[in-house]
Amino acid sequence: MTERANGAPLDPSPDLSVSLGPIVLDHPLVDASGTFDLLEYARRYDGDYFADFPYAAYVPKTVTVDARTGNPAPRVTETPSGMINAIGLENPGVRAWIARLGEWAHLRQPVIVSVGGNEPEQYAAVVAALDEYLDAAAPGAAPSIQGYELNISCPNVSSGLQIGADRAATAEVVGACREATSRFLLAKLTPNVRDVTEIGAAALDAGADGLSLINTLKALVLDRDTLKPFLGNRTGGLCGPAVKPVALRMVAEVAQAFPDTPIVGMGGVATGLDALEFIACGATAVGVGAANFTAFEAPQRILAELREELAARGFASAADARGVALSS
């Protein structure tokens, strides 16, 4: 058996299971919405991908009440230590999305649906439509949708500002969705704010059960030949390793402000040690985003590395590592 430097034996199998509110996860890793297409991965996989699904929960691409075509091309570009995207929440709308749920009904892991919109009523309409369908669906006709992640980084129709940058707008969206469902609600916080804990407090006070953060940082990249904005939408969202220090700081702030709140931390997770750092800063679970674009096997590798990092530091479980960076 491998030993630590002090001669004590390493635990080769730390307990990776965590509880994200009422949702029990086999391990802390989930995908970040919009970065991982379950059906596309299943088509590329040699075997039963639903049985071998690498994440502990699946967070699909954001769904809106009506279909969206997204932003004009180009919509994605690489940047040093990261990538910038301006997809624009392209999706077929909630009714068409529901019609395809049978294609992945056999997924064994819980699903947390990412919900978007431009006003509270749009968010609530998506949640209500899904709840209505799920409550009436025959057993096995749909995957196990256990909660919603509210993508409040969308612009508000009336103000044009991000909903998640305004406490009142955040509370209105969360409150409307809370009235529409009893399922688990996460509010996904934007980093483009002065104080992320103020928005977190507004979301929790309005009925959110947990928080996920961070979403992308608003960014601009130029075409180096023309010196004009490269993306068709001019600006986009920066993700990847470049944002990790910002994300860790914000996760730590939220975890200290709301110590009993389930938190999904994300932003630049590329290795198991990155994931452990988020857990150490107070995250319950960890979202993997840009790394999904680097290699098909990235989720399995990151999970194996997380297990090794926990064992090497003598943690008997992932839960034991939560918040260790916050203690004095």
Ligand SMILES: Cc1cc2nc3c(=O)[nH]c(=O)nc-3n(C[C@H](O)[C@H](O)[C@H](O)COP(=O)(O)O)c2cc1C
Contents of the next structure:
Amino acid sequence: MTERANGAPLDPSPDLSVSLGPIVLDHPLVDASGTFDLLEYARRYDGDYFADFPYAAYVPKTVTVDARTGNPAPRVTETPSGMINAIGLENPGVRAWIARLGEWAHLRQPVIVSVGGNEPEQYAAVVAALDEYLDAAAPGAAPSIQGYELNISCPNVSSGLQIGADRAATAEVVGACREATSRFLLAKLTPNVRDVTEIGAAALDAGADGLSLINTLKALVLDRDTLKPFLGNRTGGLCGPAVKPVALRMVAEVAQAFPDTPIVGMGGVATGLDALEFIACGATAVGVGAANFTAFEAPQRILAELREELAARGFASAADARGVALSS
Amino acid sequence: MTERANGAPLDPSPDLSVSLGPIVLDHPLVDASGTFDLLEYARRYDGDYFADFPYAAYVPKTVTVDARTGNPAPRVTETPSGMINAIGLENPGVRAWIARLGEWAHLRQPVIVSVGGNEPEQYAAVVAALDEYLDAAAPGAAPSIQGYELNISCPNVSSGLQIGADRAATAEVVGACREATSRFLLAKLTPNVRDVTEIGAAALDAGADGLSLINTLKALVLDRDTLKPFLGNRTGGLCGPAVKPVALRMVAEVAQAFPDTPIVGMGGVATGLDALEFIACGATAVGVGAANFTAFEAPQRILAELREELAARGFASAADARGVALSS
Amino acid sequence: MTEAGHTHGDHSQWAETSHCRVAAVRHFGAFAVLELIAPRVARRAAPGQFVMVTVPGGGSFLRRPISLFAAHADRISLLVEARGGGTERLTRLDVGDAVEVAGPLGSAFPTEDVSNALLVGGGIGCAPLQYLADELSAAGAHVTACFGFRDFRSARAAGAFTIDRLWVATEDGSVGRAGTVLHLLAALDVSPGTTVYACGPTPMVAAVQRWTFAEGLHGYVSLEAHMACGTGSCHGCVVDTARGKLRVCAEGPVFRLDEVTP
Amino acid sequence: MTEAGHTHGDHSQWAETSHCRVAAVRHFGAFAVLELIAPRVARRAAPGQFVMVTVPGGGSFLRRPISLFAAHADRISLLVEARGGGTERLTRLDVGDAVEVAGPLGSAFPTEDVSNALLVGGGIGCAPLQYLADELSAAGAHVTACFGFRDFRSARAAGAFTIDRLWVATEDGSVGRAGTVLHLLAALDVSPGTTVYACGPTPMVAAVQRWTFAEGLHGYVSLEAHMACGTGSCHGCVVDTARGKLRVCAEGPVFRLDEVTP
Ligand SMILES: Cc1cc2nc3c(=O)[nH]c(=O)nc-3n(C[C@H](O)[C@H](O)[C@H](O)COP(=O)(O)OP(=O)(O)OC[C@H]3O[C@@H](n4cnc5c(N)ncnc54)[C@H](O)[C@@H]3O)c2cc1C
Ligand SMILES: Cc1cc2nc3c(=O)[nH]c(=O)nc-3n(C[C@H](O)[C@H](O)[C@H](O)COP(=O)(O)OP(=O)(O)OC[C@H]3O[C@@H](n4cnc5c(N)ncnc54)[C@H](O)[C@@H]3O)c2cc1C
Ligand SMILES: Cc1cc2nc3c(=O)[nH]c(=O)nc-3n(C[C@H](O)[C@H](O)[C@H](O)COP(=O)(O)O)c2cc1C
Ligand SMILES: Cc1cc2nc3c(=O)[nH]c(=O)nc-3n(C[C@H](O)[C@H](O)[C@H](O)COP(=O)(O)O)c2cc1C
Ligand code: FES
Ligand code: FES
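Moving on from the form predicted on its own, kindly provide the form predicted together with the ligand as a structure.
Zooming out: every chain and molecule, the one shown earlier first.
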């Protein structure tokens, strides 16, 4: 792929930078929460991983106010062109999490912290604890946390119905966090709804600055020997290339309904073309989830491919490609 | 696979017959509406296809009261481990459809006619027209139509929101058809909802005898050259192995909520083990859809595999395997 | 575990299903001619028909429609261009590999009472025209073929053809005459009553249709459509025709040139 | 189209990624020993560690965790049992084929200051014990191995091992002693201070754990868990231990026998 169909030379390097609300990203790719552990990567890298960090922003695994041990094993398995997981938001709780921030304080990229909980107060408590810590932290003592992603869409925690499947509950969680912080707020939407724009509207009305989607599709896999539910938590969340067509549809719906809203699109991204498709459907930034499990260098490869795919189509920038699938 | 793990010889032939409400089926497999054209198969077969018809019941493509030309091309393409379609319920309308019934009047298996429409009256009109015709038909002049499947879940027709995504609309359609016929009535549910049991309850309360699920997941695929929606109808419905974990989850939910209800489970069945998994999740019968597109002999193969899988696990009958994934 | 595909029943009743072996492969750039031992298909085949090919390896869910490039005795040949994942894997097949094909499917090019035939192909659309040329020539018709390709790479396909009077054009002028197949047609001296057979991308088909009408000729066209079943069940492959929406896999792929609206 | 995988950047910074070639394959029924040229992995490897292997062909989304069966110079070997689709394809690899592996990953069996070692394996769980035996023997330890298999078919794996004092039991009595590996242990004369190394199905590990404690011995166990990343990111592979839930791919797969609750 070294020249365009019409023979014109390729734009050697399209401008990949995008603005996710107030957050400036070097390129559109971020990791999807729960699928990429910065410190694990750093310890497996021969060079300076912090200098070579591949994503434009880092979204760590969801943090809750109290420690959670997560669901019983097994927690993951493969499905046709995808996988299912029921981790159950295992995390050490926000206090212990904050205590380790020094270990990656030197990350240059912006950080968007994924926040979980069962009730509005629990979400707000995490946001407040982090805001408080950040305000007090000495310069250079903490990573550059610039926003929060409210995970109201995890199908693997037993707080009854998902918050993100209900407009009122969504508004309450977002509203409580909006009161707690002036930082950038994303609401992460679940695909397990009839109309994703209804929940999106509730989140935006309650003060969210942008939307991330999709989280996983609630799903069931059986053990082929026993015919019992395979996962320890019985059901889990489906993701990977299998779900990409559903994710693209939902991102397009949200982008059409809320044209000026920052959107992080994700679900099944495995190649640069996949990422470009999300951008074409209106995503500002693109999350890479399960593809991280397929190779260490997946983000680098996807980014290189995205650059090529943009150039091959004559786009001068990633921003130019945004929403091109939506215009008729 | 010729003996059980414990060395006991296999039950040579588990009893495959099941009762779908009042309809007795030789085995659990039926075709999924819109994916199998009996007459096309018959004309490509060297023997007597009607004698060798592989499914236990025949579910033809959805019929509507008036003729429909369907959606603009392209209407289908492949996705990772699946496919997307936006046929748009192309059919000749119920009158013309009835006029051709004589061509396959000699099918021995029961027929369940899939019925579509935009409003309750249109569904009821199809059911009434068929009931009327059947009551008047001379013996042997028509196939053995024993029930109707109300397709309230097609994502590819522009009647605004899907009927099957709304409790009241579902109840109206089912109620109107219940008044029109005393034959067996299935409501075919859409996966594009927050809680499939809510709609299932509305259908059963309004008089449905059983439930079929799932129809396709609303999805979007882009043309990789133009980055515009690929299908003529922009969005379409995702099916195939990719969606099986979502379908199993929903079938299990419905089976748990309505334990004595006849259920036709479907979504991604490609092997006998897949079919057995649906039965284990509570399906009475199992629909085979897109797998029909992979080989003429797909139903025969899946049936043979289902028999082996049951035998290998020591099930004396398909009915014995029903719901084994649900008990804890 | 029962592996999909290992417990198939007897296929013999399916006119159109064949488990076959690759007998020979020839490569022409991104194109490959696969010769398959498929007596059941070969016996019934006619030019213009196609087969549905199962992509080996399990990565493709649907089968791929591929035209018959040739059929002799117990063999059929397919000319495949590696365009996406599925055709890429097909072009990498090797002698002795197993392939599953269903066919011959669809309508054939009418060849009766043809004395002068003009075959017009564009890109991979040329594929069905070799078999057609073979049959027409055998029946004593005078066959001329005009093939258009985009560039040197796609013109590699031309090397697979053995048609006596074959004219080639490439848009970039790298092979044959510079220009489109329409430039070739314009330079021809066409006898009245010549039957035109066309297959290629939509804009080419539309242009050939206009040219044919302008010349007062009649003819046939083989159309492509995205297919799911390939065997008439799904209504996925419809095209608009004077007879309404018709299925390319069942009523087509061959239609009368004057009934389609490309 | 940009094909996934063709535009990888430079891997050199990834300690644990290797594109490697199959140098040799040996088959033992449903088992295969794959010898791979993987200098970067071999250089860092220790017994008990594993690699994540990309299943070639594109049909499997996740990589598969496979223990190191051996490591010499620039080579590693894997003993793979065809159990599902992914391992089936791995056992069909041929000399010269390309494979991608990431590793060595996870914790290793401690081997320092061991003079008497007892290796207890069940089924494919025996795989990591060959490499362990090699290292222990090289360090001068006295190594005894007891392997249990279900039946003749699974006992085919034993043919891949080269351990001097190796006792085999099969539940159906078809190979070696009839019974489980516990019957072998009961018949042994074990010196005090012997270090036990176990790997196998959960019921076997539980039984070996009880036996070890009863004998007043100490030891280590390598556990299996379903994995997504294999590299510590997803928390998919946790097991319950005395230290809480730990990841088999990061804190494990090797744990102290007395800290796990199988
Ligand atoms: C009647 C008919 C005859 C054909 N004959 C030949 C032939 O002789 N030689 C040859 O090389 N090709 C032929 N084609 C085109 C060939 O079927 C497609 O190139 C092929 O399906 C692409 O599959 P892929 O996996 O490589 O591409 P992908 O783009 O990865 O395929 C994705 C999906 O799109 C479908 N698709 C993609 N392109 C086309 C297309 N142009 N037409 C129909 N479906 C498409 C595929 O079947 C698949 O479902 C024919 C098509 C038709 C309809
Ligand atoms: C640390 C570790 C070391 C291992 N070492 C070896 C070895 O040396 N040789 C060997 O043959 N096997 C080994 N295994 C088991 C091997 O990983 C599984 O047999 C393999 O993943 C099955 O994949 P499949 O595609 O054949 O089966 P499928 O059942 O089709 O796989 C479906 C999914 O389940 C997962 N899975 C299935 N069975 C297991 C299992 N027992 N453990 C973990 N995940 C599983 C697969 O990774 C995949 O995600 C090891 C497992 C672990 C965790
Ligand atoms: C193992 C695993 C763990 C996940 N954990 C979280 C999480 O903690 N918080 C969250 O918001 N999403 C979580 N997700 C969802 C992903 O962030 C993402 O929304 C989803 O996987 C779809 O993207 P993908 O198809 O690229 O994986 C998790 C997904 C996986 C596979
Ligand atoms: C090409 C195509 C056409 C379909 N047409 C109909 C239809 O007319 N009526 C209907 O109820 N479902 C229709 N469906 C949905 C199937 O009946 C089935 O619910 C769905 O495809 C899931 O099953 P599968 O994954 O086995 O294909 C259609 C599906 C496909 C692929
Ligand atoms: S492809 Fe299914 S009807 Fe033509
Ligand atoms: S497999 Fe992901 S943390 Fe172990």
